[in-house]
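Have a look below at one chain only, the form predicted on its own, in structure tokens format.
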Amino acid sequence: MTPALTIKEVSHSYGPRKALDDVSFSVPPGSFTVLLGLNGAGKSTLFSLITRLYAARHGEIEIFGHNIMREPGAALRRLGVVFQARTLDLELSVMQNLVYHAALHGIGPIEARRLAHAALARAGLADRAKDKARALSGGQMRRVEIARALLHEPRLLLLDEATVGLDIKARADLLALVRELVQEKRLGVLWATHLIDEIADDDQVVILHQGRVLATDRAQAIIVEQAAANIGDAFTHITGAAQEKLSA
């Protein structure tokens, strides 16, 4: 089966400073895989590579086969992005800002709202088409974003940090809204996250720390290899045993 994301040997690197150094790691279709790692680690690098806000020059990165590089299009039209930084236009209705972003993807008017309501249905938003986004709350504007990211019915979505800056019922409510996409489209989902308990036991986890692939398996799997108590311990056990090899 091929996977939704491949990461072959990408490395990246802001003049001296590397934040990418041979990150390879897959997203099985149908998957939520967690990205974990600390505030630096190059989430957020990656995640530029992977939407070709950078150019990746050293290494390879494919959706469901199809090579950023030399198969742009092909690749991009099958993801949906949700950054961390907020994106929607807030002086626009709800809805104008899902047309708008419909209209790049070379989607007519009609079929537009037509797709819009369907994502808002989805979302629980059904009634705010027609509020500006200024008046909705951090959770609900999230939520509008993953509506937006979902319009050209991709097959890859990532997220970064998608829960940042939400309280404990909208992260809650968000991660449940994504998990059942999951579940319910089919998506392959890269959930970038630096927050342990976003992680449930059967999740794919991959530790990236200051720019490197520690670890990539089921939490469960990373918990027992570490004999740990939890994925949080676990973290802890790999990312310390690598700032002692760097000190040494």
Given for the second form:
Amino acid sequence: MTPALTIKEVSHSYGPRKALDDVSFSVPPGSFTVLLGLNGAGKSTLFSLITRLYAARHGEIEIFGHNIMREPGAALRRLGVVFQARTLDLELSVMQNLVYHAALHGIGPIEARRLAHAALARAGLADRAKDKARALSGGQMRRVEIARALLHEPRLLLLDEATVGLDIKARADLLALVRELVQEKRLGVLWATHLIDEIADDDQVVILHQGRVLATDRAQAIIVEQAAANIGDAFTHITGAAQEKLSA
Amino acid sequence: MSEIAAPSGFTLRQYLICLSGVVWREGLRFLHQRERFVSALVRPLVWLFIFAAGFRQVLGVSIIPPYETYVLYEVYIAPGLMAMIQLFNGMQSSLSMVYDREMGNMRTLLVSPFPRWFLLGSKLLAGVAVSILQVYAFLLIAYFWEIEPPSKWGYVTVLPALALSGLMLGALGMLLSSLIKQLENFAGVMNFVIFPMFFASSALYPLWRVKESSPWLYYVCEVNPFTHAVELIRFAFYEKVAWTSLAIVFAYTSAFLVAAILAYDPARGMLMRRGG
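Could the form predicted in complex with the partner chain be shown next, to go alongside the form predicted on its own?
Let us now look at the entire complex, which starts with that chain.
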């Protein structure tokens, strides 16, 4: 089966500073993959490369087999993204934000409204369609961003630190919503986070540290391999060992 | 899994949907920001009603093409003020691109599967459409100040000139927005771009007057793209074509546009070098 996302030997640097070093992993369709790393690990850089905001200096990125640089149109139309920064236009209503996004995917306004109503209902925000985006809470904005990212029916969803700034309930609700989507729509999800408690035992985990992938496996397998009590401890072991190796 | 088998290309209709969506969004933002519309109108009107009235007696304008008789100073500077509206709009648009990039909105545009040149071109056209609306609102008010073309056709013939000059200034703004990393840096660029472009042009005084007082400044004005945008608009308002200015504005537009598209290109652009 073609992976939803394939990252092959990707390296990237800003001037002399290396942000990503030979990063490789894949996200299968219908899976929830966590990209776990501390702030500054390179998660946002990787997202910028996957979304073609800029190009990787080395390596290949494919979305359902379509190379992001050689076939950007085919790759990006299968991709939905929720960025770390809020990207709703606060001056526009929720519906207008969604219709605008749909237009950016070649979906006309009538079809866009139909899809938007369905997506908002799925996100539990059916009654907020006419409200200005600025009138929403942080958690509601994130839900609208997820609804927007799914509007063009992508098969791969990227979420970059989507729960940052949300309260405990909003975080839990958001995470539950995305996990349901994986089950219901067979979406491949890449969930970038630095929050350990967002990881379930069955999740595929990619540990990114200082631009390098240190581990890729099921969370439970990583815990067992590190003889750790939980994924938090395993992460500390792995990154600590890498840091020692680097210092030596 | 229908998406996996979905065709990679877009139809012409989908391109039009995307273009109209970008223009629609820009129009909505403009309508929601009433102060932007008001300030876009107040600026040239202040120049017209106060500056021009005050300098009417000081700055005489001889008979120069496209005028066939002596004209009031207010009449002379009107095309310059139309171009000024577009200059400010182009810079405002680039300011919003810097803001959008900082706030993340720009990313939603750039991750669209449509070609990047098309997305940037759509954004540019949306800005031009808004600037043309502003110019016509200005002309409506100026009409009551007896500033009007020789015949009503002037309002029609000036439209393509406004479209081209708007494209040139918008493309320049887009290029500048790609070079600016943070919003705070933009104020400096405004001072170093808007004011020199406006004052070192034929917007406020004919170039022969500049040449009399400073030949080198005259040459600066001659290569200033804004001078040629003003002259293109001036002639078009009088149902004439300033061929040299047309060629120069076209050349500058192409150059700025290509540079802006390259600057936003993921593999070559400035964004990549600066890390976003």
